[in-house]
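Next comes just one chain, in structure tokens: the form predicted alone.
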Amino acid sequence: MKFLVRLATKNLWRYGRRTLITAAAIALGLATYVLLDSMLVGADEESVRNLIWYETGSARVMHPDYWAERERAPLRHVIEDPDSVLDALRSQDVAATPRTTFSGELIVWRDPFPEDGSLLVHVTAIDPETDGRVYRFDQWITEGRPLQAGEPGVVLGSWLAEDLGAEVGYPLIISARSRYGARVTIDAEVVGILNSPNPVINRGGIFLPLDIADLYLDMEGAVTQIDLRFADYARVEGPIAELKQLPALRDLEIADWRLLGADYIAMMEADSVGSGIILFLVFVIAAVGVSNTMLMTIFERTREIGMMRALGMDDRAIRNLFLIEAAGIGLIGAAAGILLGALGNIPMVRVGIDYSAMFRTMDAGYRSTGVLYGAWVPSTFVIAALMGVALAVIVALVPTRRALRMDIPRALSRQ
């Protein structure tokens, strides 16, 4: 075996130009794989963070019947005594904030808005004093100021404000049904515009103080949900199981962020399948390039194979020789591909790629407003190294077997 390894190493440099061409095809495919996987993993990680930090929290406490009708944001399934629930959560050192979400109609006029109009919306009433314990909105107020308890003010998502032509100080009306079905109108003023990293919030976010919603909607202190934040969003099952044992929460439902963001999770899984297909095609393209080069390499050396057989080298040793050469080419290509992928990944992780123009006009599903950053995924580099070597070896099997099927006289006379 040592003899075969030494001979294979000499052959690699004896056909140095062809070795480099074949290794370059492998390196290009692996570098593309590393960069694509980095971008996709980075986009998923950022989207999950933005989903939790700005949209769902780590988990949500709600009435057991609320979830089935959540799309209509009903006010009949509520948490009647949120204070007792909040006290129980505080006793467990769990950050929590009450919210009320309701559907309504947003009405604006030509003066001062560009034109008259109305829009069906979902409004989120928040407690300005406790909402920051779970969510991170205040730092993204780009115009105006955050909400204050007791004032009929609203904060709008930046894209929604841009579509409406809204500015800080503009008046608007929110028409909705109260908890008991009465039609109510809330006269409010835009006090802030929010430009968060989550496009869902920017596209349709409307926030109102909780006590104002409580007054107009006849909530009588009830809320539709209490959102929670855990230290580790990846481990929510254990904390939720413990919270369900608390007397104040036994008759309530607790849903984690995976269930609350089920639409995004389904999209992410679908994207994962699509990404797998893309990565498979990258390998197919690399395999075609490598196979062509390996075919040329082995068929041009048919006479050499015939000479080795004539000198007494058995077919197994010859096959192993070419496979070792192929593995060497794959190893060189894998090393170069990993190096290129790592160098290309540095700016992707630090600077990212700006897709803001695309994400502003279309909903790509990702919870990112534009700049997608890459991520360092050690397992990707390991897979790339293994696949680079395996790809070259597998591709070399077929032409080697075909060359060995020739009898010695034909192999020696082949030009």
Partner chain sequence: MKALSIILLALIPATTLMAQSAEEIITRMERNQVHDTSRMEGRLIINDRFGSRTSSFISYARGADDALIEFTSAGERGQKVLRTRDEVYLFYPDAAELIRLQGAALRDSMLGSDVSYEDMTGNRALLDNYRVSLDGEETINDHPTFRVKLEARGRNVAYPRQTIWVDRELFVMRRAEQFSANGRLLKEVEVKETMEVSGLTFPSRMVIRDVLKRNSSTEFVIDKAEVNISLPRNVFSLESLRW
Contents of the next structure:
Amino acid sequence: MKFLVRLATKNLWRYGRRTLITAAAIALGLATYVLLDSMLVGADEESVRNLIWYETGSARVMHPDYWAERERAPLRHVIEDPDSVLDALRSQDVAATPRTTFSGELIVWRDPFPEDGSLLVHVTAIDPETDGRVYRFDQWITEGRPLQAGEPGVVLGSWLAEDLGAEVGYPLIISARSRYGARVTIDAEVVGILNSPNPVINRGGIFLPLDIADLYLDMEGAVTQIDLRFADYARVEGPIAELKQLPALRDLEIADWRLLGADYIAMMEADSVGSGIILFLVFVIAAVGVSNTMLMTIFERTREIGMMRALGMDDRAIRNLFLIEAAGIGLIGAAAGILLGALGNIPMVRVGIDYSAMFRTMDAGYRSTGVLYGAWVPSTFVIAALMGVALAVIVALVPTRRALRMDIPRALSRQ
Amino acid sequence: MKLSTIAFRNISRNRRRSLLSITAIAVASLSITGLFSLVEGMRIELATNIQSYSTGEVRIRHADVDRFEILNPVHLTVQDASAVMTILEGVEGVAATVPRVEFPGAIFLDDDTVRAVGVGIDLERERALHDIDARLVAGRFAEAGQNEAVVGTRLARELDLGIGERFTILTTTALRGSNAMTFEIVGLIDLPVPALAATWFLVPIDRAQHLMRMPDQVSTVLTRLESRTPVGSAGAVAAAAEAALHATGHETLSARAWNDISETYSLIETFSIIYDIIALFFFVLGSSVVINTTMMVVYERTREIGTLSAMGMGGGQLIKLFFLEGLYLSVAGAAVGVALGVVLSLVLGVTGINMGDAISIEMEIGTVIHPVVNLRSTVVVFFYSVAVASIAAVLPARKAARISPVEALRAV
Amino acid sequence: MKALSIILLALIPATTLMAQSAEEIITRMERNQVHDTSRMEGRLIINDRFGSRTSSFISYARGADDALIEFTSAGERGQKVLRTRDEVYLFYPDAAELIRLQGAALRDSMLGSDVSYEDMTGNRALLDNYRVSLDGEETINDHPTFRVKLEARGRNVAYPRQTIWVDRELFVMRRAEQFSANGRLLKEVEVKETMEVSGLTFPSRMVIRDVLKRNSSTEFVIDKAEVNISLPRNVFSLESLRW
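Now show the form predicted in complex with its partner chain, given that the preceding structure was the form predicted alone.
Let's see the whole complex now, leading with the same chain.
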């Protein structure tokens, strides 16, 4: 066996060019596969991140009856004592921020706005102090500044602002109902405009400081939700199960982002079918490329196989030799492919592909904006490398066996 | 002996090698052709859906609708609809006009309210625009004069109602009052756009006009153009239609070509860009497969090159020989690949690829994608494959031609 | 009983009115405006940024809670709105079932006017819902009035604050303003004309403005009224909606 390995290595070296081309085929196939997968996963991951970072958090604590009525954003089912919940969460080192979502009418008047108008909206009241622990808005405020506690300011999504003709400093009115049903109006000023990577927020986001909402809506400290962020959004079941044990959260419900963004997740899963088709096609081309070169390498050596057999080498040893060579080529190709893929992936992840077409009108669709970033998917690298080696070996098996079945003179006469 | 004859002989002599080269080229061109057809299918589907369900090829509606869109301006209607349609049918290039009355409203269930959009249609005229009959999955279409509705499959599921059951929709009329009507479900329709399947139900246009208080008024007139009208001239027809309408006293109306309506246009653009990126990956990989295989073949034949040059064949001739071999192989491979790709696309074009029920809820792309062969891109793929393979054959041949015959002969 | 109170009212000398408490002013106003039973014919003229339109109606009312409105104009002929203490039912001739409005749906505007269905249900006796206080006197459209401030007793009252100007002599509303909890003016009601039927004076033409929505106003005109008449039985029942 040791001898075979040595011989295989020598052969690989001897047929340097052949080795190089076959390995290159494997490497290119792998690199393409890895990069395309990176792009597709990157698009999905970015969408999930944008969902979590701007819309849902990792999970949400709310009144058990709230979810069923969320479309109407009722103030009936609230968390009465958010502080005790927040304390309990703090004791578990869970990042959390209270929010209140309410429905109302946004009213703007001509001068400074271009048109009088009113719009039925959902307003999100956030705690400016703690919201950043769960969400990441502040860096995306492209005009004006973030909200400040105690001031009746409003931050608007950029597309909504554009539709309304709103600019920083413009006054607007939010007409709503208090928790008990009384009509309230909040006179507020646009302090910032938010242009986030999340189109849903850009299209409909209206944010207000929580203490202002609390005061006007007669909430008496209650909030509609407490949003959480876990270290790893992919693993939420465990932390949620633990949190459910806390006495302060016993009567409340905790929903994870998969439920909160269910419509969207369903869409993404269907999308991954399309990604699957594309990746499969790439795999097919790469496999054909690899098997082609591999087949040719071995066919070309039919004569050599005849020679070895004539010299009395036993068939199993010859087959093993060729398989080891194939594995060697596979390894070189896989290593090169992964290196190439990794090098190519660095700019994909860092810089991305900027296609900045207008995503604006793709209504509530992909949560993504103009730049497509890659992602690091270690499992893809491992799987791709294994596939590369396995494919090389399996493809080598066929022509080797065929050559071994030939009688020696015929094999020797082959060119 | 002529070089081309030698080239042919070389190819047929080493059949297995040639077959491998052809396979590589064929698979590469097959998958690129297939991918292009897939993308083309999605593009056409997108355009067709936009035309069939939202804009027609030229859309006529009240000019102020856009401006007041967020205020639900149902009262901004197309007045004297029958006269307007007659005028439009007289416009050069217009083949058919399709009136619609759209009424967003609320369906009150026991505990819940479901938002839905009713669409009053003239079935005969709809048929001129798209194959609406193929979409009906159960029951029949609503009869004119009857309070009957054909409901989108997803909406029916959400309402939890089936054929024979009734629902009542409350809506705002064109007089900006309110009105409600009860419809009996007589059919289910599978609209290709999930967003529509989840909100739309179709009723006879006369009932919609009665409900909406829109006598001889419609919300939109969609038009289909003569099929011989060149692509891209929808804008010209729209301009002519608008001029004709304004000249006859219908100044409030505007006519827009479907691809001139910004939201639809950018949708198509975005799709194209994403799929072009993916196509690029395929091109690179496909090319690499072709280059690899061809180079391999030529290197394997270094000895042969030595023999040939020892026999006195010049470098230029050698290169030409290998180029010709590469060319023949690649023509064969590309032809086979493209042909297979076209056949596969045509077959899938008929059967469709089901992308699942939940795809892109709000995108105007259906759940089943039918690839469409695009002649231009197919031809491009063919010539591209041929060019890449031939050039790939020449490069190593050039190098081989430069080495001395002795050295070349020594190569294994 | 009612007749007696009207006579008493007429006998009270104007000077003693000054000493009246706000409660009495409101009570007397309601006595004028809220009828045991009534049948009225009128029009609703709705103006908004897109123009003006008129709907005519016949209404039946009993006390502060029950009312039935039947529209007679072409656009909404045959439509009916039934208001009971807590609910609003809508009847449409083309609909096989009644639409029952509850919760948030009550906040929708009626026929796109400046009046919501909730405004219609919220009319019950003001003194039950509000603490009232006399805030001064003022002349509105040449009519001397008392200015009465209303503060909601509970937190669930739609308009937490109101000001009503009540005619000093006729005890009819001349003007009203409704405010949000934090004091922004939401709606104003201006009484342009009044009508006297069977000794009761009540507004017969008023303009209601949703102040938040500019360019919009709803004019409410009563052309013909009969009060304290006997109404057919079951007028305010669901069956009546399907006459």
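Positions refer to the first chain, counted from 1. Rigid core (definition): largest C-alpha set, two forms, superposition within 1.5 Å. Everything quoted here is computed from the prediction, not taken from an experiment.
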Displaced residue check between these two forms: Ser38, CA, 2 Å or over, core reference
yes
Taking the rigid core as reference, does the Cα of Gly153 move 2 Å or more between these two forms?
no
Is Ala68 one of the residues whose C-alpha moves 2 Å or more between these two forms after the core fit?
no
